[in-house]
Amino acid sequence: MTDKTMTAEDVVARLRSGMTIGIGGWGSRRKPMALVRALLRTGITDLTVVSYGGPDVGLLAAAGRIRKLVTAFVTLDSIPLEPHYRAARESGAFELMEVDEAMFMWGLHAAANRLPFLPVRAGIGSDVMRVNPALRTVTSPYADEASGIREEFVAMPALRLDAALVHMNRADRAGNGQYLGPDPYFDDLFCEAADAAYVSCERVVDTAELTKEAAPQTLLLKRSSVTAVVEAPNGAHFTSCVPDHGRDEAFQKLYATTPYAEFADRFLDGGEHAYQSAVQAWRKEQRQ
């Protein structure tokens, strides 16, 4: 099989400015932030960002790298909302696309399969058709049995991806990966709907690994829909990655309270290894 392994470096060559990135995980959960961090430090910008947001969107905001964000919400769990996304959107920074979650989740199904579009009934009755007056509405031809009426469904469009940012826990070199947690977070139809699906994980493994000590449904994505895998240890940093680590909380705290300037200057402008060295000198001088 064929070796995929990348550096998070040779990831964020193969992207451009003007593309759509789908970021997965959940709020401030399992957030590929290596990848993001590395990101950030090219000049790439203009970029459509589809997520359920976390600290990543907030990054990305601050850096004002983003020119449209498509969304459920953006939120690090245990702060409700992201800080630097609200100040970019309270100063209009970027466009948003703002859908529920059902449908930010057909809209990646739809891209997975390669459909325009995936019917679907969140929406119907609510002010989401109102603030994305560009959804349209489907009438399906088939009546139901007993009424006769035909039903209307929102047609939420496929959300096609150039590239998908994810992070796992496991993965081997060939590009399958493992989640390890409770939650698959729909990193599989992340990459699915990518035309380039780049994986950082916490630990490359033999592929016998994967199954040697957890169930074979936790084998989350498949080798076919992975274009490379990094290994990122604590790539997830700040947000969790369960059972590896839980949300560093204190960190996060550090991040929602600090301008983005200084917290950039202090954390951000060096590679990986000063990041997670900067976090470590972070933690000592809070110990003292």
Given for the second form:
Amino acid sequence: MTDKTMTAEDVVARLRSGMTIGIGGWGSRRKPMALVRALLRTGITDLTVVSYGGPDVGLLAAAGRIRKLVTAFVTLDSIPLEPHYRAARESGAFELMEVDEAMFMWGLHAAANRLPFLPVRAGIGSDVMRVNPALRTVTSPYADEASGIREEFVAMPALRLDAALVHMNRADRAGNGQYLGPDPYFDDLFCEAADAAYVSCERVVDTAELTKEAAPQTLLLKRSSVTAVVEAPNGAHFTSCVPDHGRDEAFQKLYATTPYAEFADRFLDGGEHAYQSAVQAWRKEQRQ
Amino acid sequence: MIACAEAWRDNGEVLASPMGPIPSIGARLAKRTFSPDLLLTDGEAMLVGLDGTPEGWLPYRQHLTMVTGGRRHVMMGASQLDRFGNQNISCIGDWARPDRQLLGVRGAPVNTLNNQTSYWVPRHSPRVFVERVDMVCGVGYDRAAAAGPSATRFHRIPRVVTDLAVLDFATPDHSMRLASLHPGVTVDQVRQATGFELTVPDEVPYTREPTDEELKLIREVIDPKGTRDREVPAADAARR
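Form predicted on its own done; form predicted together with its partner chain now:
Shown next: the complete complex, the earlier chain at its head.
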């Protein structure tokens, strides 16, 4: 089997300005932050970012890398509003396709199933239609037996991605990805909706190791929809990656209250190792 | 809290999705007393009993199925709410370049078209109860009607609970009506705190007060640490 392991630098070297990139996880949960940090170290810009948004969106927005964002919300969970995202929106920094959470999911399903759209009972009646004038509706070809009515739905367009970035608890070298937390979020859909899917993980293990102690249902990603695997311990930091680690609330608070330039200067300018060391150093300072 | 709990009365075996501390206490109180069949989550991906025992798995995508399948009654928050129940949690000001960016539409559009959606407003004020919301996230009665049968088919907003009163849409045109006043609150207070003309019946009842058993449950079992007081100060809470 093909060994798909590579470094975060290898991954971002395959990305280009202007691409549409889907980012897995949800809010401030299991975000592929090591890959996002690697992306921030490149000159890549002009991105269309597709995300159930958290600090991934905040960082990319603060660094001015987003041309267009597709999302239903951006939040840090324990801090309800993402400060960098707010600032970017309030200064009109990028284009926004704001859709409902379910519409977003059906857009990924459509892309994963190679359909141009899927119908969804959401969006009509709301201003989602006003702020997305390109959205179309579709009338059911089937009449309701009792009323004779043919219902109208939103035709959610496929959210096809050039690349997906997700973070797993474990993966093998072939690209089989495993989550050990309570929620898969939509990470398998992101991978299936993408032309290339890049998976970072806490630990790369032998294939046999994956099901030694965990149930087979935890095998979320199939290698056929995964392009590359990056071993990135603590790679979701500061978002949660249970059961390996929870959210680093203290560090998240620091992130949310520090001007981006200052934060980037201290934590983002070196490589991933430098980031993790800078976090350790900061933590040590806090204890004193 | 009683008014929030009452939202889930006679709902049967549906998922109660409370957003915020007081609706959460309300949902747990309802399940402990008059609506024992309600399903609750741990706020993550598990369905849990009152003692936290898991009884089911409900990750986000299954949660969205529960929304569209209708076996759910959510109580959402609202940054703005208008007389027909249109709700905004996305942004204040012009959407293209907002004065204040908030959370985003989240699941409000899908919630309102598919399952019962009530609202909780901890501070009843003209800033929340506005003539027109800046961005319709949750769909109100007028907008649903204009959007047609697929929007109205499962659309229902049972109630809006605030720190002053309970409001509903039991009027011929489904505009907002004062359903009950919390004890100690006057009609004028509610009118002044509402930024549009509210339908006020000739006789407005008071929101029912908690029974001794309910008070004991809230204080000693459900919320012994008093998180409810952080959302609505105790002086106000005493009225309920």
